[in-house]
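The data below hold one chain only, encoded as structure tokens and taken in the form predicted on its own.
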Amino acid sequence: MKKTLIVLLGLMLALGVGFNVLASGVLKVGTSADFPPFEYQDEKTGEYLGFDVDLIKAVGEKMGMEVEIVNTAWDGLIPGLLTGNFDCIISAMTITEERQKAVDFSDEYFDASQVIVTKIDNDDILGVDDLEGKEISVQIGTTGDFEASEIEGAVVKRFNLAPDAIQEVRNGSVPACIIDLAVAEEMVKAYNDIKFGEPITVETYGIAIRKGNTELLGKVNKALGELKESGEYDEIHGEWF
């Protein structure tokens, strides 16, 4: 994945994928429209909708360009930035050193954490140590595969979208998910049968953008500051936690 991600930066720098965003009045923002609260698409209207866009729309504004959202696979997210399909993500990406030797982030703009989803009758996992050995199921490239990944002897059961990895523990494919707090509320919303433990990691959301585009990196920090401070963004995360 490593060689990959560089392989592309280099292709992209050399077609000479450009940096004229602001002079094209509309930001191409890449997200995965699977993971409620934050990003989804209305089944009938196919509106996407959530805290994310919400908020994308919100900091675009501000910039004075019109935002388009560009629907994509997680594990095509990064890979699309970097080949110029879109200017930036936003789709609940946790802010890793992993990802900063691809992309730039913003300042971070929501405060997460992984958590363990379980059948509601569940008793015998509490923690991480309860999943040694264990079968776990998240969704790829995740920070929720990465932390189950780090965990001796589980195997982990990897899904391109958020409510398969739910639905394997509620079908009782496997004993749990990690996942992120915010999905897990709206999934035990949905479902009476499945619960979710105390957190187990503490990360930063931020909107992905390509190295070296340090204009729209600025306009989008001064735009998110500014909703920050106007108490717009505080008004937007109330109508979705």
Contents of the next structure:
Amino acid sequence: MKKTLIVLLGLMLALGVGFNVLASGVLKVGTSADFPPFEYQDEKTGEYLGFDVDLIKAVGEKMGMEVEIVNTAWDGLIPGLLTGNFDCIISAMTITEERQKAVDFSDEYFDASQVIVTKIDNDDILGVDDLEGKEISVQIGTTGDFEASEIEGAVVKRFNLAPDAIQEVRNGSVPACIIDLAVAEEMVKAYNDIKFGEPITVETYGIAIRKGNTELLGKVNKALGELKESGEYDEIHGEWF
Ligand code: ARG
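With the form predicted on its own in hand, show me what the form predicted together with arginine looks like.
Expanding to the full complex; the earlier chain stays at the top.
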């Protein structure tokens, strides 16, 4: 009798541990950590920080999973997701029809737009029309790149890293950069020699997940919904914006 009990207890323990391993599984997340305040690395500690990083950690927590950040160049993110280097992408990634052909997106988690960044004393570039025939810096493969590429006669200079595109404006190599609003705000806070104009697009960010991985998609959307409902989303938002 005693023996059976011990065996039973042992079994329950083993099962419990098994469940816990499952429950504390690791969610691998691809991001391009060159985009403050959404994702960047602390210069000293190398720690990944930003709104997206906090949000995905909170999502992971709701799912009972630990989040592991896999820093990947922006234009390698979707290929990296498709080859299975990570389970999802959070990287201030705009939901676009083109991208939806390759990946699925979670529910929207952030309203965004593109803006034109110029030197602070530039007063002839006020909108997209003023960029015709001009040189424009962008991060390669971003919605900023897609916007710039539509402008008549514009010469688009593409950079792997977002901050390099901004730097190009600061050092006078190009008159304008097209980039996400909140990143432009962050850059204007950091450097007082640049400014940005009115939003030129309407976009929303989503978390990208491999097509067919509906179980993960469902769990991520459920977690996002819970975070919005509980006010935790607003708390994280308030910390960064
Ligand atoms: N929102 C833009 C896009 O989806 C730019 C995102 C760039 N993200 C980054 N982490 N560098 O194309």
